[in-house]
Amino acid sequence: MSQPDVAVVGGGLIGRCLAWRVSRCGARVALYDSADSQGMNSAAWAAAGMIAPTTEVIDSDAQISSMGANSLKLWPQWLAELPIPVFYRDNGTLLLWHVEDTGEAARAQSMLTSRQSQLCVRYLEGSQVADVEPELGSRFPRALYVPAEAQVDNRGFLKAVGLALEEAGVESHWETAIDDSNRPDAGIVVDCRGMGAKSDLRSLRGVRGEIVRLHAPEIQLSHMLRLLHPRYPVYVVPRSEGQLVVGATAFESDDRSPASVRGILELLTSAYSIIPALAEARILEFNTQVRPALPNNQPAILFDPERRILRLNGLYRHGFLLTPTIVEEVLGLLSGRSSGRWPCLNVNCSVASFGLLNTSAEMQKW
């Protein structure tokens, strides 16, 4: 293969979904990754690829909200466009709490009255709870239901775009780790190595995240549940054959070894308190990863021109609710159609004079 117009340098969630994009618009188009094609040492595997735009509203900014909002739209598309099926639900989310914490339901009722209030949020009482989500009985007097909020199969999405690539003929480098001393001859070098770049984004930190699969079938969740806590905010994502994903731990932390029992702990304790069916539960697996972060908790596209070099970075933990819109951001740099939308990017570069991308009409629906 001849130089290629871009080469993306990390094929974690937001690298292999760009080089996808990307080569889908006609560019030349190479991959590189430390690790193998399953993306297994990335932070998307031990997510829980929930895409809630509404409920993020609480504890992030409205612009996060908003971009997130975006991605919602782009999910299904990209999902249709993909070569194998890939479990999708968007059912919505349940906010729950328990009555000791009504304080922590009322703040986040606040800020989604207070920064969204155009968004739709149902409150239930009573046997309303029950008739949305009949699994919690009538343990949650009540609730706040976000409909149309959606989740991803992590793994199986990453499987797919890794298919994807292959039949897009993307060169894939996997298992070949790339620094300053071997960086790829191409057109223009995107960065979306996370904390694999903290040498070079020296702002970035690490935040460290625990999550715990199960497998339970004779618990059957229809909806992602969200538990409203000053501490223990934890969430239960119902999965394809009986599997369920619980997460949310948070620590301040670039610590990658396994997982913690004070952190499992937290999120077993909290689960069983949504469902105490959860006590018959079969742990599948516990896992840690260390998400990306930079000091304001956004994103941020920055680009070094004297080395042509375009970085991606600073997801933190909205890598699967951000990554469509950011893509669809960085497809408009390459192509001098950025929109200029979402300012929390942070956007410190105008790259469409390489001209790397077509403008065709074909091009536009990108």
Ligand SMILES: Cc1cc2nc3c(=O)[nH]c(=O)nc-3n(C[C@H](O)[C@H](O)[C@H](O)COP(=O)(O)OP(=O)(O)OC[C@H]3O[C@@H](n4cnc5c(N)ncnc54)[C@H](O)[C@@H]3O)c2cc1C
Second form
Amino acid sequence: MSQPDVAVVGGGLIGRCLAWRVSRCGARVALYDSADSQGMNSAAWAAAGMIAPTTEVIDSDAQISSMGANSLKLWPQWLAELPIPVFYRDNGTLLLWHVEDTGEAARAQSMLTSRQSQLCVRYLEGSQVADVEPELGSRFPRALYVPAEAQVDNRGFLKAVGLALEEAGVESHWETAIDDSNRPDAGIVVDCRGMGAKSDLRSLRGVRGEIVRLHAPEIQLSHMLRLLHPRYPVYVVPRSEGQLVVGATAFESDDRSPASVRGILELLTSAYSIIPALAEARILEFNTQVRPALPNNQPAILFDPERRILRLNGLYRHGFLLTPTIVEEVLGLLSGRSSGRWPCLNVNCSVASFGLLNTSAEMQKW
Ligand SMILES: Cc1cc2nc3c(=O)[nH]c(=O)nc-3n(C[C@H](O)[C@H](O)[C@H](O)COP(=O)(O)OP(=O)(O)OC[C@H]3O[C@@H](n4cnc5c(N)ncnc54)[C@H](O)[C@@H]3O)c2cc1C
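One more: the block was the form predicted on its own; return the form predicted in complex with this ligand.
Let us now look at the entire complex, which starts with that chain.
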């Protein structure tokens, strides 16, 4: 390929998606990743794949939630454009708490109602909880139900986008680490290396997360479950073929060493307190990854005009929640438009920065 219009460095979550969406617009794209095409080295590989804009309000900025709600509309469209089906379920989330943690539930409920009045949260009582999720029986006399939330099979999605890249003729360079010494030539380089960009983004920090995959085909869950707890706020995400994802710890650290006994004990004890039948579940995997976070825990689009590098980073715990919205915004920027809808994206450049690209015939199709 002659010099591509766009070189994407980092083919984890956002880089892989950006390469796919840019190539669909007719641009010549090259993608580089230090690991192989499965994406096993990325935070995206470990993630639970929840797209939960309402629930995230409890611990995040309201803007994150608005961007997430926008992504929730884009996800089904994106998945429909992939060459293979990807498990996606949009039955919503049940927020649960033990009686002694009623205070935690009250805090969550007040955050939800004050910040998200436009989004639907239903308070369930008595048999209503088991009506929505029979597997819970009568263990939880109260719950909050957030119907408009979804989850996607993270690994199936990475695979499907990888195939879409091949179909689109994206020049993919797997197992090719990129740094300043071998930066590719391209109209523009987009740095999507997550934690791999630490040496260029000094304020980037890691938030270590441990997560467990279980096999429990006898447990029939149809919703994501989140336990509201002051210390162990675990979630259980039901996947296809009897798999459950239980996560995740959060420590301020970029240590990617294997999961700790403490982390796993806390996760599994907490999950078992929701569903005692998990005692017989089989453990398929422990995994550890690091969420790339900026000081304000919000994503950023940062342009370095001298080196013509656009950096997308800081997706923190919101990669699946935010990626479609951020990618669409970046497509707009590259084509000389900006929606200006998302102040928390921390865009440090104006569309004028991308004048060169706009002269290319391909780019004008965007
Ligand atoms: C345990 C856990 C659970 C999570 N659950 C959720 C969830 O339910 N919902 C949600 O929205 N988010 C979740 N997240 C967050 C989400 O996974 C991240 O926000 C997202 O993956 C970040 O995307 P990224 O593309 O920036 O980084 P990554 O996905 O980490 O991808 C970075 C890529 O860059 C590559 N790379 C690194 N250095 C180089 C180099 N020098 N040259 C070339 N390539 C390089 C890596 O190999 C990797 O493929 C979770 C994260 C963790 C750890």
